Amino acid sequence: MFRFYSFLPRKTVAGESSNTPALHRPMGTVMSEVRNVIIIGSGPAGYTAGLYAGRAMLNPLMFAGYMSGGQLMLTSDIENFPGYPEGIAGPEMMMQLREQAERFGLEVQDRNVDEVDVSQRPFKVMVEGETYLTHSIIVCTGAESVWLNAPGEAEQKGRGISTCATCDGAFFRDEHVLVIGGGDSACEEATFLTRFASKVTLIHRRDVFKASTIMYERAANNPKIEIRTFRQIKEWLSDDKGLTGAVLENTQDGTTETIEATGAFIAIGHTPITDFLGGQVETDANGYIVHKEHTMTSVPGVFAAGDVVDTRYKQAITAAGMGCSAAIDVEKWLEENVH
């Protein structure tokens, strides 16, 4: 019960500022081979890109990160990915995707990328004191959900606390669920959850909502939604069966109260994982990579797929589809630009 993300946490080289430009960092050992394509990040987008690139005989190399497979590795049940009528556990699906891609020639290293230099070709990908050269790059590092990090939260991630109503709402039929947030996403998720839940309580720490008027009014006028303002989660409550509720704190006077619920959805934003690019690839105001032509970024030869680009759907199946597109785009680009 988790949003589908590929994940590659940022790692700063010891003793250096994270703001130091990639091309000014020591490159360490430089590998002599120039790869056709290096895929940065794993998850559905990365593994699908690796599968297609492998089948195209591009000899792809993937740096999957230490958390290979991304946050799906923490997901208990996936019921909305086509081909699994009985559902499948996240780790099992990620292992199957990886094995399939490796079967067709994808080389996977479970290491984090520190920096890249895409100022000239071949591009440089720096990994733990080693520099890999490549004609093209596919970025599949995903976006991290912003969590509250309240006490008891870590234990209930994927059990009762989620960040994706589309993914997990059906698990809470006829139950009381909480939604935390004050933007369009929070109001939209609260409204969506009324299809399944018997009651939805929308919790916001202020009385002013960032949500658009239409989205707020849609939630406020829904008889199954109760809006509680000037409240924040102080602590999550649970037993051996899962989430049981939360302790709410009044942001005005500090008083607390207990609310019972068996599910909760945190909708306070996402952070795309793009720091390692050092600002060399164009992003939007929120840090998501911008596509310029099909899946290519502002730098010719650098492509991107999955939630590091997607600000709308954020599903495993859409990430996989974009990974497929990126690999096909890379193959065509290499044919036209690398001789």
Ligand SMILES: Cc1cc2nc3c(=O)[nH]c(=O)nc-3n(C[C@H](O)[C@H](O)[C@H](O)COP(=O)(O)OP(=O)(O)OC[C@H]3O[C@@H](n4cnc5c(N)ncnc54)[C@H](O)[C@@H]3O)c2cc1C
The other form holds:
Amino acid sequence: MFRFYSFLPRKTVAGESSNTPALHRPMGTVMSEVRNVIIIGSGPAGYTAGLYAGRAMLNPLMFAGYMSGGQLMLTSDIENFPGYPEGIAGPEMMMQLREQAERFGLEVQDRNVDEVDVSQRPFKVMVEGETYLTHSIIVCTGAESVWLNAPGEAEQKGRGISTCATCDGAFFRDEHVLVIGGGDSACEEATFLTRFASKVTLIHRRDVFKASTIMYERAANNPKIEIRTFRQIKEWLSDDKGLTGAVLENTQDGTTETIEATGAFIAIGHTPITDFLGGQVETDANGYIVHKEHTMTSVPGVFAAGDVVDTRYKQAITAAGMGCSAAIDVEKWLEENVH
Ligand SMILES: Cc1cc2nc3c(=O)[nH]c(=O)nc-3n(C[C@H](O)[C@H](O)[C@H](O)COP(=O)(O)OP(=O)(O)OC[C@H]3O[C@@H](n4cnc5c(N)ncnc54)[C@H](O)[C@@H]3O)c2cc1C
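Can you give me the structure for the form predicted in complex with this ligand, which would complement the form predicted on its own we have just seen?
Expanding to the full complex; the earlier chain stays at the top.
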């Protein structure tokens, strides 16, 4: 049987100066209730954590963040999330995940968490001048794909230009696609895309590849892949039907040329979103949160799920699965550690 936890008296503290270090700043309005769990982020990981925590009667609170619904709000068709035989639009699926979690008691606030203080319990979660107290936190803030931000890119994001070959490769059957990047992901995505595309051109701004030899060679030896080094995207070209190609710039002599393609995949990395944690939770060299015990981080009581910890899979279903695990871990941890 699950216990419900203590409540602290409400108090208000004076305003803060932005020069004061985060952990020593006054906390604005402190909310009186100590929540069992606060979930930060509203992608598949967050909503699944919310669903499980709600069904476990933890009365979870979620801060959905600046992009309510997460990365899938950017994509039109999801064909690889189980349960949708005809596929589903990203925003629609995220609305359904939210509705399902809310039905079991998830409280959602469409606000961004500015910072947290996890130096002592209850933890503090700061949101627009208010401080929320909580026994545990699940961080589900995802990882942002790094985009080139070349002219013409914004209009084609989630249409002709993607950052996820596993997600969108199948939409480019028998078409010519470009892959931009020089690391393992770029080589792996280029090789993967040859299953669908008639031709893949891998574009890299230098002639040295960061990719491991095996990944590079697999791409280089694939007859469907052409590698163009010392080239970068100067501008994307499109018409009313979608992407038509790009203007490539030679990084050595500045000359330009046009290349035709109906799809492009930018594979120059991801940035996990952890700034608001202020370095209080251990991350790896690339900024991904590290799990210490199941889904728990280096700070007992702080859990993490989804792309913010996932250096490998980065799929909606894997994020959702980890969100489920984190909520179950939280439930167990609360039972064992909070009185
Ligand atoms: C264009 C595109 C197409 C894709 N297509 C597919 C597909 O077809 N199939 C598939 O399986 N995967 C697909 N993916 C990958 C999939 O979107 C991700 O793997 C998945 O969304 C990760 O879920 P998540 O819950 O970890 O984080 P995200 O979905 O990234 O959500 C992160 C959440 O954190 C919130 N947040 C961030 N900072 C804060 C803060 N300070 N305070 C509060 N909230 C915050 C954001 O608002 C957001 O809600 C695609 C990705 C992209 C970019």
